[in-house]
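So this first bit is one chain, no partners, the form predicted alone, shown in C-alpha cells.
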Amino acid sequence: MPKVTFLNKQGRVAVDCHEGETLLQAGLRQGVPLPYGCGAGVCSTCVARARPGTVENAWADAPGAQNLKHDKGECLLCQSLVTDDCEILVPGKIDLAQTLADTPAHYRARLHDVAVVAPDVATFQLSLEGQADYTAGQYFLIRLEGMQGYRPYSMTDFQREAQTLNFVIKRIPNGRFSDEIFSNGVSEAKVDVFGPMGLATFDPSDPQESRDLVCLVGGSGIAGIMSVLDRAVSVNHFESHRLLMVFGVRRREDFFFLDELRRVKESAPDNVSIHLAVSEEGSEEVDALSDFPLHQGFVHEVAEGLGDGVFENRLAFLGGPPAMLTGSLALLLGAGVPVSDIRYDRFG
C-alpha cells in the first residue's frame, strides 16, 4: 500500500493510499484537511505539486486539469492516483497537523428508483452498503463502473444514519453519468460512492447559524438547498427565523420540487417567502405558479427587485450553474453580505 506524504511550510503528514483511491480521498478519509471545492475535477481548488512521473491522472479530460503545468508537477489531488510512495506539495497555509472532525469514507451502493421530474431532470436514490451521517447541504461523489472520475451530487433531504440517499440529476450534453440515466435508460446500477463532502452546510443547532436565510437557486442546483430547508423545517427553524428564496429555471415546465417547497412554506407561512423565476418567457405570461409569485428574469435580477435591505443579516446559500452563481455572488457582495456568510459548492 503506497504511503503519501503531504507537505507545506506548516508541516507534513503521511497517509496510506488504497488501490484506485485518489490523493484527495486518501487524505480526507484519514482526516487531513486538504483543500478542495468539488472533489470531481471541475474547480481546480485542489491543485498541488508532485515530482513528475510519480502520479497518474485518473481523468485526463477533467475540466479543472486543462491548465495544469505538468512540467512543474502540477496535478489535481482529486484526480491523481499513485502506485508508489511519494511526496505531494500542498500550497497555502493549511495546517496539515490538524485533523478533520468528520471524515468521509468509501461505500458501495445500488442506484435505483430513477424518476423524471421535469424535462432533462430526474431524481434517483442510492442504497448504501452500510449507513452514513451527513450535514445538511453536503454531497457525495458517485462513480459508475467503467466511468472515469467521480461526479458530485448533493442530497435533497436530511437524515441521520442514512442508508438510502436521495439525489437530483440534470441531463448534461455528453455527460457520462447523465447519458446513462437519460439516453441509455439505466434504472439500476452498482456504483462507488465517497463522502460526505462539502462546505455549504447548515446546522441550526449552532448559535452562529441560527439566523434568517436567503437561498438563490437555479435548476438542479436546488438539490443541496432542499437538504438545508429539510433540516430547517425539521427543527421548526422558520417559526422564529425568516426565509427568502428565489428558484429559477429557463421555462415554466422546467420547475420541479414545487410540492416540497409548498411544505416549506406551510411550515411557517408568515416567515417563508419563496419566489419563482423564468428566464425565457414573455412578461405577459408571468403571474403565479403553485401559489408562488412567478417572475420574469434571471435569479439575481428577480432577487434584486425584491427591495433594498432584504439580504441584511442573513446566511446565504447558493446553488446553480456558473453564470447564476456569478450574478448572485455579485448581488450579495454588493449588498454588503460578508463572504463568510455566503455558502456554495463549485460544481459547475
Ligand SMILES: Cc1cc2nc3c(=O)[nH]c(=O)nc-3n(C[C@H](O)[C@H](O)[C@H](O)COP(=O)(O)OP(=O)(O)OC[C@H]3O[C@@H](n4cnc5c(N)ncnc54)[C@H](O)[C@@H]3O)c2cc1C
Second form
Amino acid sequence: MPKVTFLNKQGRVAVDCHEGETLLQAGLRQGVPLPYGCGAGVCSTCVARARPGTVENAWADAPGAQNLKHDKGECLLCQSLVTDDCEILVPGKIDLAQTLADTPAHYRARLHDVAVVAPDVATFQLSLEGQADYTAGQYFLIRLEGMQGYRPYSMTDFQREAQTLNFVIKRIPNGRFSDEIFSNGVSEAKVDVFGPMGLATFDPSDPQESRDLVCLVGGSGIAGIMSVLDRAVSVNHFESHRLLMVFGVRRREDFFFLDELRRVKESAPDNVSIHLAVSEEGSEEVDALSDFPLHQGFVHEVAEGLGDGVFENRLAFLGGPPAMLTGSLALLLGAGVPVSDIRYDRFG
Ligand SMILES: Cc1cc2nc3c(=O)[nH]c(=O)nc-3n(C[C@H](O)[C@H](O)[C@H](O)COP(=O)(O)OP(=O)(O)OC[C@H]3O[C@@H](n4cnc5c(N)ncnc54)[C@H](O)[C@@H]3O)c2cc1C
Ligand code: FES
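Can you return the structure of this protein in the form predicted in complex with this ligand rather than the form predicted alone?
Entire complex below, previous chain first.
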C-alpha cells in the first residue's frame, strides 16, 4: 500500500493510501486537515503539488483542473491517485500538526426508495453497511458501481448513528448519475460512498451557533438546509431563536418538501417565517399555494423585499444554483452580515 507524505513549512504527516482511493480521501480518512470544498473535481479548493509524474490524474477534464499549472506539479487532491510512495506539498496555512476530530470513511451501501417528488426532483435513500454520525448540513460522496467518479449529495435530515441516509436529487441534463435515476429508472443499486464531508454545518450545541438563522435556498439546494432545520427543530431551537427562510423554484409545481417545512413552522409559529418564491410566473398567478406567503421573483430579490435589518445578527445558510448564491451573497454582505456568518456549498 503506497505511503503518502503531506508536507509544508509547518510539518509533515504520512498516511496509507488504499488502491483506487484519492489523496484527499486517504488524508481525511486518517485525520489530516486537508483543504477541500466539493470533493469531486469542481471547486479547485484542494490544489496541492506533487513531483511531476508521481500522481495519476483520475479525471483530466475536471472543471476544477482547468487552471492547474502542470509544469509546477499542481494537482487536485480529490482527483489524484497514486501507486507508489510520494510526497505532496500542501498550502502553508494548513496546520499538519492538527488532527481532524471527525473523520470520514468509506462505506458500501445500497441505493433504494427512489421517489419523484416534483418535476425533475427525486428523493432516494442509502442503506449503509455500518453506521455513520454526521453534522447537520454535511454531504456524502456517492459512486455508482461501474461509473467513474464520485458525486456529492447532501443529507436532508439529521440523525445520529445513521444506517439509512436520505437525499434529494435534481435531474441534470445528460448527467450520468442523474440519468441513471431518472431516465434509466434505477430503483436499487450498489454504491460506494465516502463521508461525511462538508463545512457548511450547524451545531446548536455550540454556544457560538445559538443564534437566529436566515436560510436562502433555491431548488435542490434546499437539501443540506433541511438537515440544518431538522437539527434545529430536534433541540427546539426556534422556541428561543428566529428563522427567516426564502425557498425559491421556477414554477409552482416545482415545490417539494412543503410538508417538512410546515413541521418546522409548527415547531414555533411565532418565530419561524418561511416565504416561497417562484421566478417564472406572472405575479397575478402568485397567490396562496400553501400556508406560506408566495412571492414572485428570485430568492435574493424576495429576501431583499422583506425589509431593512432583517438579516442582522443572523447565521446564514445558502443553497442553490450559482446565480442564486451570487445574488444572495451580495445581498447578505451588503446588509453587513460578516463572511464568517455565511455558510454554503457550491453545487456547480
Ligand atoms: C457539496 C455539494 C453538495 C451537493 N448536494 C446536492 C444535493 O443534495 N442534491 C442535488 O441534486 N445536487 C447536489 N449537488 C450537485 C450534484 O453533486 C451534481 O448535480 C452531480 O454531481 C451531477 O452528477 P451527474 O452524474 O448527474 O452529472 P455529470 O455531469 O455526468 O457528472 C458531474 C459530476 O460527476 C463527477 N464526475 C463526472 N465525470 C467524472 C470522471 N470522469 N471522473 C471523476 N468524477 C467525475 C464529478 O463530481 C462531476 O461534477 C451537490 C454538489 C456539491 C458540490
Ligand atoms: S475539493 Fe477538489 S476540486 Fe473541489
